[in-house]
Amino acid sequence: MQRHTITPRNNWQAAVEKLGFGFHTADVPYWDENAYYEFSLSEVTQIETATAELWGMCLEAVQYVIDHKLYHKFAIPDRAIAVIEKSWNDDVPAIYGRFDFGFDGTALKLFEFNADTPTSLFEAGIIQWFWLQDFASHKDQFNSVHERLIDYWKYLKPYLHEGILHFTCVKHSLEDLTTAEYMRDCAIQAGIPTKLVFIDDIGWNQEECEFVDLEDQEIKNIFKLYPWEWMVNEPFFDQLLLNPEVYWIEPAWKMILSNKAILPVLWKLYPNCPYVLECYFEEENRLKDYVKKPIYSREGANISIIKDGQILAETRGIYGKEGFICQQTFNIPRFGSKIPIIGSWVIGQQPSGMGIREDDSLITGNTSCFIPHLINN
């Protein structure tokens, strides 16, 4: 894995916003194509392997929470219990994740597993492909998202509802709202009949004790770019209870994936995984040099990392009251200044690309750049 510092295509931010991308910049660029990141065909292939590998272990440490109801470590609450539970057992439907790694050039390690919402979807997919054909269309790149997304929404298409798919998010982030629309794009060439929906106005007919959209045409399957955890403590969850036929995609029980006490359970289940890095629940840690993270959180936020009883960084934010888990330390090479973070798709059940996200602090958040790659083969 190496770092190429590059000059960015002219007018690229035109070249972007041409295919949909109107988020590339904030304060400073989010896309970043004044340097890539030039992997080896055996580095690819280890992050492919341990994509697969690791979203099999997650199955099944998800029945392992299950089995041992294990839902408390979770700060899940009760009345979730049953929806996840229906959901894992009648297989609802799921398509997509991003496991983070840390690479240091051999080893590779899980940082968490983005199951339930994940972004950086469209830049991954399509975005830095594009970036490709124009700086060196005949190298490759580990990108196979856009066709299996396609493929896969093929393969659910007879396991939904009949009729319309609905996607949905919030108003006011055009970053949410470019994924979802990515995604309905992806449903459309699949074949499926779609429609978008805010999630603000999203109606519910409690005479036929359904929800609807906004001309009262009846949600039986809906993509959600919105976390669970955000769901189950809304007003609007006692309705989902009364109607838990409904296509929640992602499904609920990726509500005990999308949870960062998923990663003290792997190191239960698999301690000795090279993927797995030693992680206990707060009250149990053993660790003197680890990263403190909540079991909710966002965007980086909340996150301390302590060696030997010292901060050495830390973010702030509105997390943590549901509780902390304790991972051990993983160095990163810097590539200068700059830390990056390998976040490696599993679309359907096979691993279909990465996003490089890169930042100057030793903690990834909102404004972490996203920096494309190729394979040097």
Given for the second form:
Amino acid sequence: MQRHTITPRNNWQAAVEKLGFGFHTADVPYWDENAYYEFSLSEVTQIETATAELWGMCLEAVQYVIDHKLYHKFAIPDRAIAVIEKSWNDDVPAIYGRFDFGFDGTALKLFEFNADTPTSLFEAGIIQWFWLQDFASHKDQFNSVHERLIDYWKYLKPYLHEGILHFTCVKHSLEDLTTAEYMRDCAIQAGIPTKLVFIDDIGWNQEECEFVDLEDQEIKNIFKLYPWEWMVNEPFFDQLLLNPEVYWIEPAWKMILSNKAILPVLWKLYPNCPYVLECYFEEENRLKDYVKKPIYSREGANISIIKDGQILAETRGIYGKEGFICQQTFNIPRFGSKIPIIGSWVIGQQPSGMGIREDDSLITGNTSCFIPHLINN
Amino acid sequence: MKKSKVVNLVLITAALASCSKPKPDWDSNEVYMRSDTTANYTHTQGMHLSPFLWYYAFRPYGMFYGGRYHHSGYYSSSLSERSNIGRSAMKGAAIRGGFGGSHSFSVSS
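The block above covers the form predicted on its own; next, return the form predicted in complex with its partner chain.
Whole complex next, starting from this chain.
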């Protein structure tokens, strides 16, 4: 893995906006093509293999959590358990997830799994691919995101309830809208009829006991870019319990995998796995050098790095009341001042590509930049 | 590993290329609303919007009968239920705003 500094394409902003990428720059640049990462084929194969193996291990871990009723360790409320178990037993369609890895050129270690509402999908699948066509079209990229999404929607089509597949996200985030619309784009290409409804416009028809969109059309299948851990605390969760036949995608069992409490479970089940870092719930922690993470946390919030009992770095935020896990530290080499994290996608049970985010900080947050990559054979 | 050379987008380019991030244009005027004469007035929940955005924040619903449009309520989570429901027999059967109230700008993860 190497980092190369390059000159961005002339007027690259117009090029990416033409693709529908409207959030390339926020307060700070997010899409950054002043550099790219180069991987060897064997490195990419290593990432691909790890992604496939970890996905299988994660499914085993979900079964373990359900079998042993470990929901309290995940701060999952009792009233959500039936929904989780039904979605697992019914094999409700699930589409995607993103493993975040640290890589030192030899060892590849799992930091977390974004299993419920992972973003940066559009950047990984589309934007960096078209960047490669302009920059070095003769090179390859670990990227079959787009094809896999379309293929998997095609595969799932017969398993959905008949009718419309709705898509939903929050109203005021272009990033979220882009991710949801990109996913809808792929479903349309798979031949599925779709509609967009913003999450707060979803209605509940009390007479028919069904969720409806703004045209009062029944919602039977819905892809949500909206976290389960929020939904369980919102008023309509009571209504959701009244109509358990709706396919919410990602399904409710992703509440187990998207929770950082899955990390000590993975360590307990697979202590010899080369990809899993030693990890404990805070009350059982025996590590001296570790990263303390809230079991619910987004964008790198409320994370502390502790070395010999001293706080090396920490971030603020609103999370932590549900508890913490402690994960062994892993040193990622810096490239200049930059520290890269690999986001490896699993789509339809298969490793499907990756995106790199980098930061000057040891903790990847919402200001980290997305950097394209290529494979040099 | 290599993806196909042709990558098509049927929806997203057209839908999003001209899309700008919506930013509420805050207005300091206090606003109290009710959906009909049988509902209570309540202060709207922090949504002091310009007239331009008013329609999007408070989309009305209702129906025509007897040659007149009868307003039944608003598709809005910014209006409390007691001011949106009232006792009008014309109310639609759907209530809205039961999801999405976690007030986060983005779910990014």
